[in-house]
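Here's a solo chain for you in structure tokens, the form predicted on its own.
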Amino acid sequence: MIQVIRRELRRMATQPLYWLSMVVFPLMATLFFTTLMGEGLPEQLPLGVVDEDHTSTSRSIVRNLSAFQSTATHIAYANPTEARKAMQRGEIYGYYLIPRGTSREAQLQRVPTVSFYTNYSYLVAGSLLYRDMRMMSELASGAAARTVLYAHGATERMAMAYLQPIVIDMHATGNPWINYNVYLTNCLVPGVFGIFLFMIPIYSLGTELKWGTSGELLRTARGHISHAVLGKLLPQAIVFLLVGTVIVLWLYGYLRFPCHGGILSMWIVMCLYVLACMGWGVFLFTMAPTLRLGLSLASLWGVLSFSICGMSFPVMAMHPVLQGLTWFFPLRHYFILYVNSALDGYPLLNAWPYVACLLCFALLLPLCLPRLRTVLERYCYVA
């Protein structure tokens, strides 16, 4: 087995693709995503305003809308057509329309209508601006109704009881800052990392078939398939574990992302994730024992992980068949353990079924050894 390890180290040293895929690209992806969303939330998104009313009330609405953190209402348009064309050109993400006579209609209690339009082709920007414009509309409506109630002799307490009979006290747990960097990076970075974890074991085994060196590998291992496979994967696993450690220290040590369960627990989760992905990658190679098909299957599995892990769409709202398939994606279990440990601060035993699933992925390797022996001894490379 030591001879196989030395042989694999020589292969890794002479092929830059190993180090690019195992070290450079995962760390570059980590740096890219954490700096891309370094501000936490997008701020000063361009928003157009069409003020046809030109009154003190409409100007107050525009000023208050500009006070929102994510909105920058510094673009005024003469009519809705100009604003719509600007939104179609991508100059603004939405516009707010205050029709002529809005203030007068509000004073006469005739229920004026204001309109706002957002471009949901840009999901994050459109959602943030929609939230701000809707909140501003509700505040303006409440202010107008409060003025009318005051005119009828109502006290402030009576007016507020009528306008807001139920006060909502919201507390966002886990990520109270609504920081997109915390929300997205903790899944995007492991997801990208997992793609390389799938592909490198497949590449190392597949190139043995492609270059016709599988017989040499088995002779070096003296016919022991377990020594051959473990000798090949052990150096890769050590490098991946070191890279995973750097990622954990960067996210929870340097950037100070929420980690209520402690960095040690997230390091354990990362180690389990690394071993699980590598074990699943070997399993995928046994199912498609060619370099081209194996890499294609691994990349497909890695990309699907982002959609099915529950980060962007809740698993409980998926089709029952897809809910069952989520158990076959290591990123799903990593995501649940991240929420359990880093955000909620519970011990890993609180989510032991997901820990057991990651261990099962890693333990697929011994089950694949008989099939791998057959592949390495008898299969010929097909381009």
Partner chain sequence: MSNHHKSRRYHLINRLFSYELRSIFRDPAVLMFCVFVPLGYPLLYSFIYNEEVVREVPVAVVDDNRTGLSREFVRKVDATADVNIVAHCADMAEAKALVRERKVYGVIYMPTDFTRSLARGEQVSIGAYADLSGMLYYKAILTAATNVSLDLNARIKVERMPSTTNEQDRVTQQPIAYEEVSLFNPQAGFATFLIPAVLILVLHQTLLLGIGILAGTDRDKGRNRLLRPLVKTPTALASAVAVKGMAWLLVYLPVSVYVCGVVPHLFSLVQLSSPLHMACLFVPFLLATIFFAITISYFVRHREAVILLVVFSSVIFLFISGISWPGSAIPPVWKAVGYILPSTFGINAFIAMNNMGASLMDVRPSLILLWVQAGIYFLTACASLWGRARETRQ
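Alongside the form predicted on its own that was just displayed, please also present the structure of the form predicted together with its partner chain.
Just this one chain is shown here; partners and other molecules are left out.
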């Protein structure tokens, strides 16, 4: 087996593709996502304002609007058409319309209507602006009434209790800042990593067929298929585990992403994920024992993982068939374990079925061996 390992190390060292996809690309992707969303929550999103009222009240609404965290200093437009056109050009993500005579009608108690338009083609930006604009509309209403209350001699506390008797105190547990970097990176980085974890075992086994070296491989392993396959996978697994460790250290050690269950449990989850993905990769190759088909299946699986893991769009809202399919995606289990251990801080055992699933993926390997022997002995390369 030592010879196989030595042979595999030589292959890895001489082909830059291995190093690129095992070390450089995963770490680059980690760096990309963590710097791209370094802000955490997008701030200063451009918002348009159409102020047809031109009174001190409307101006104060506009001023307050740009004081919100997510909203950038507004861009003023003369009329709604101009604002809509700016939206279509992608210059603003929404606009706030204060029609002519708003403050006069408010004073006359005729209940004027202000409106706001959100562009949900950009869901994140749209949602954030929506929140600010809606809050502002509530406040605008309140501001009018508050003046009257103060005049009646109410204290601020009394006034607020009158204007908003019930308030919702919303807590995002585990990620109280609603940091999108924490929310998305925690899943996107393992997802990208997973693509390579699927692909490299397939690539290294498939190229043996392609370059006609499978016989040599079996000879080096003295005919033991387990030695041949394990010897090939072991060096890869070690490199991947090291890269996984760097990712965990980078996310939870350096960037201090919430990790309430301790960094050790996330490291264990990451290691399980690495082994599970590699096991699944070998399984895919055994099912489709050509380099091209194996890699294609792996890319399908890898890219689909992002959507089906439930990070962006919840699994409970998917078609039941897809809900069943989620069990076959290691990223889904990783995601649940991450929520369990890092976000909520429960011990790993709390989510043992998912740990067991990841282990099952890894343990697919021995089941694949008999067929892999046939593949390596008899199959030849298909373009």
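Residue numbers count along the first chain shown, from 1. The term rigid core refers to the maximal set of C-alpha atoms that superpose within 1.5 Å between the two forms. Being a predicted model, the structure only gives us computed values, none of them experimental.
Taking the rigid core as fixed, one finds a CA shift for residue 262 smaller than 2 Å between the two forms. The two forms, fitted on the rigid core, differ between the two forms by less than 2 Å at the CA of residue 178. Residue 164: CA moves 2 Å or more between the two forms after rigid-core fitting.
With both forms fitted on their core, the C-alpha atom of residue 145 sits 4.3 Å from where it sits in the other form; this compares the forms between the two forms.
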